[in-house]
Amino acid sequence: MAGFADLNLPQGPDKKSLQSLLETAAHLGYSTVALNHVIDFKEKKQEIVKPVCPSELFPSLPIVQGTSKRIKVLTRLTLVVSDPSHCNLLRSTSANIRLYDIIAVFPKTEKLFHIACTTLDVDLVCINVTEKLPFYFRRPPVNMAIDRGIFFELLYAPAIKDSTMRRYTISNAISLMQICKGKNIVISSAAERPLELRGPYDIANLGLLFGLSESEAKAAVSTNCRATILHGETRKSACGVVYTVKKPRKVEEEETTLPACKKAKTQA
């Protein structure tokens, strides 16, 4: 069985805060977390930098409660796209993008949501939970994303901070469940402080409030997260594959290599 995972811990500049988040996540029973580096092209021009190796940030990782293993730390890149031109970066062959374990996209419009589901090579599509959605989810792009192995991410930390965000979180989640029928859902925290983290079984109970079944809610913090990670591994390995095609020998070339006597026989 896959362990529990939180695929969205914001990667801030404060190493001490990150260490506290990791220790709390390990204590709550999460075996895998992803440090999320967010780029919003609307704010200012930003470049995609290489991900920082977790071993450089944390010389000693905490041990997961109830096990003898240390918590696994992955790297994640989330691109907030508000214009179709922003998607061109994901279509490029940027070496730095391929270095991240998980690639997520946060589309701001219906058109960008459709593009993310149908054409972009990503692992996660983020769903806005802090405000009312400006569009309705439609079945064709959602089904295509599911067929492509892409997962939809819902966050719960904003719902802890504010009652209005809590209402939007539940409303937007239910709207998505009506279309995807509980398939390919990942629930993450986006917790900036240890107090905003909740245990995996508490999150599974929250999934019931979103309209998930008991098995789907548990999968949203375990097996679906594992599938997202595997999708990222497949994407990374596919980028490095080089295909070679053996060139067929031409008949004319073969004829030129025949001796003159054999040529005469074949012509006769």
Partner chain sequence: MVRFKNRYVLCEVVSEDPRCRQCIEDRAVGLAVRDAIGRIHGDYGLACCSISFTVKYLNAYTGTVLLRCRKDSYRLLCSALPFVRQLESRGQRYPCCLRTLHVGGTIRTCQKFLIQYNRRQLLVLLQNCTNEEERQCIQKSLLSCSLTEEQSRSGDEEDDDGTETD
The other form holds:
Amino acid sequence: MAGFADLNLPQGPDKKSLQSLLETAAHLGYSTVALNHVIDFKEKKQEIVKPVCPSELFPSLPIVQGTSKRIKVLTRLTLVVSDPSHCNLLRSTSANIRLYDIIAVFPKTEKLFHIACTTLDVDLVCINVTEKLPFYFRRPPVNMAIDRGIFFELLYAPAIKDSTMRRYTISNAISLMQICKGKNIVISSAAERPLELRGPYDIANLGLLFGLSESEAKAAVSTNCRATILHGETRKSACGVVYTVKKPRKVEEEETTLPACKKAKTQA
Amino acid sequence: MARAEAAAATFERRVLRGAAEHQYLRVRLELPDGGARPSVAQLKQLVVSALRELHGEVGAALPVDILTYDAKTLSAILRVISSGLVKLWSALTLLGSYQNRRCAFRVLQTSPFLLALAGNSRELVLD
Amino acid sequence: MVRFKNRYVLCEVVSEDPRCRQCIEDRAVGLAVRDAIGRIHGDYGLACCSISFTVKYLNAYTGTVLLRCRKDSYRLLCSALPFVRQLESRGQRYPCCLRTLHVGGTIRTCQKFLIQYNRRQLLVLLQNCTNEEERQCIQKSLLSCSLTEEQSRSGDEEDDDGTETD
Amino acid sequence: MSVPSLQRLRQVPRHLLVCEKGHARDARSRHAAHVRDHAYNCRVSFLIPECGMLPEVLKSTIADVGDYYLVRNLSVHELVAHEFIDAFVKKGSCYALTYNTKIDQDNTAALLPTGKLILSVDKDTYEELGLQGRPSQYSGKKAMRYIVTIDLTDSTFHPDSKKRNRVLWALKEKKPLEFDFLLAWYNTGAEGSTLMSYFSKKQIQALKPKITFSTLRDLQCPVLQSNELQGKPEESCSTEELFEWLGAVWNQVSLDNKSSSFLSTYCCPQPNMMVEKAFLCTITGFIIPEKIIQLLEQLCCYFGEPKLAYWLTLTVHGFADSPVSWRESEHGFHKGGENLYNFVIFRNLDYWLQLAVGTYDDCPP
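Please give the other form, namely the form predicted together with the partner chain, since only the form predicted on its own has been shown so far.
And the full complex, kicking off with our chain again.
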């Protein structure tokens, strides 16, 4: 089993609050977090910026509670798509997109949900938890996504903030569970403040409310997150077997195999 | 007592599977710096109101006991009947505010045995 | 495609105030039931029950209401029904209560039950009659109500007839 | 979906409590074996009612619990080295357990006094190691955790054997595993090199167990009868009641509440008696079973002279993240990772033994 991970820490402009979020996450026992950069196409033309380098942002990362390791920080890009044309960006081999460790889409319509599940090269599909579901989940795209190793992401921080959102979170989660049968679920926070973060065991218990079984709920904060990260890694590699790294000094490419990737579900 | 000393006890073994009546949680309430700290009665009220919000009157009716409370560290040991563990835990998880200010319950340990809460090796600092 | 199993809860609005009938409408009943679920089972109960919850059929004259919800959560719904206290519509508010008559897996079983039930109610009325004219009238309506196969087919195309009576 | 989601909310995580009774001096009694089989203990505590001062014998036993060692960044292959096996594993009881690793998240290793090295590793590490193992009992259909057991004292594990070379190669070159280890070694008589000198080139620290004493005044104690495990209404309390009461005492829970109290309705089980004072002692550290057996023996001897107390208790907590609980039965961490046991020793040397485990555990022996 892998360590606990929270794949959604919103990357605000304020470095100090991000630092305190990281510290709380490490204190609660998360060994991996992903900084989330959201691009909403509704709001004018947005450039995909290069991901921030966590090591540049934070000179010293906090140590995970009860271990001697430092917390691992990944980068994640979330595209909020409300029109099929927005997806073109993902198909084009934009250089900046490839630099992110995890790519997620937040489809706003049923058609886009279908596209995201079946064709887009992404790692996560976000599920709307703040309002009533705008569409019903259908089995074919969901099953297809499960086969392709794409995970569905549920957020819990909105449920802490507001009673109405709590209802939508639970009810949308249960609707999804009826289709996906508890498979391929990732639960992450989207917490803006340290007090909105919860410990991994708390989330595993919360998963029961969402209709997951005990082991599925624990997987939603551990092994499924690991699988998502590996799925993201395979995008950077060829068929998940060969992948290229730049040597730090010389500008020459070297091929190495990464055994961990072999086992990741790939659909190159 | 004299009677008991007469005959040495014969070997007997009882296995109790999942028979614990209660579950115990060690929790700590996290509040932003400054501001009022709840008294033990307020803490209980907070727990019950969290249960009422998420699980309604049925949830609020769950017997929850506050076995210990340390106002300095805001940590407490709660006891709940076994069938109410998931409800209580989830209610604490989704509780977001105390007296209109943000707060968070950190569940440090849960166990069906109160004795297990006395010695948690994960919190042990040996070096 | 696997179908989602639903439960249909047939209940009767009981009120001492005859004006309450005006309030028996989809929205008012739905709101009253939701309110009760929210009170009894909180946000979690509401979230569970809200999936596919609707007022499926409603008869303001007899006061019968048919509610639908997911099979997983019908226990939450049923346990909250006794706590419905009032119906509210157009600023009017009347105290009433809901009596669960039947819980069925399909609309058809509920319909069957309802016809049976109404028939029995008519018999009760028949015994309470004071004059011949009333008697005649009720007997006539008693004979006219029957469930034929053709009628029921047109109901719901669902094959699950797991019924549960309480 | 076999379990409807509503029922899931009422489910209780699996747990087991095994209660035994017997006589400490009975030749067939297995109580010492239970102590010996539980290798990794982080906390030992005992409670003696009606005792203000500890007898000297007990004091010296506690002082003798002995040091343990913390070695930082120790490669696992060092434990497989035949110098180590010859010097420690074969010459006494050698205990090793990784420190600050979490069994549900990280790789974990443990060396049992029987000479078995147990590695509990995740799927990636297992595949890279290339050693034979088995999937963990508790990792579900898709195994994400594997257990590798290597018997260091096996006759086929001599310095030049193929098997040993492969293990060494796997741990040295294929996938070097490094941990902080807690070490303890117990041998009878024969001196030899010590762990301290053997690992002198490493970062090694000798640590002393932490010992705390305290005395409680006016404590309500349940009345127990040694031959009534289940208790008798109005006469004595059952083992479960005692177990909860003991937890309450160690967690400083107030014992006198009313059933109408708003805050807590817990109260001392009935019937009970007021005890003027009770002596509490806690030892925390990496405590080996041999020392616990000595302590248990001394506690039995406590009743050698007439005492006011009817019984006393000895509680031992295991490490939540050790890969084994009793003997070699696999241990995992789901929500609490409990593995603990408690002795109640009566004045006539009858004993009760309560063994408790959490979700990912076999039934104790």
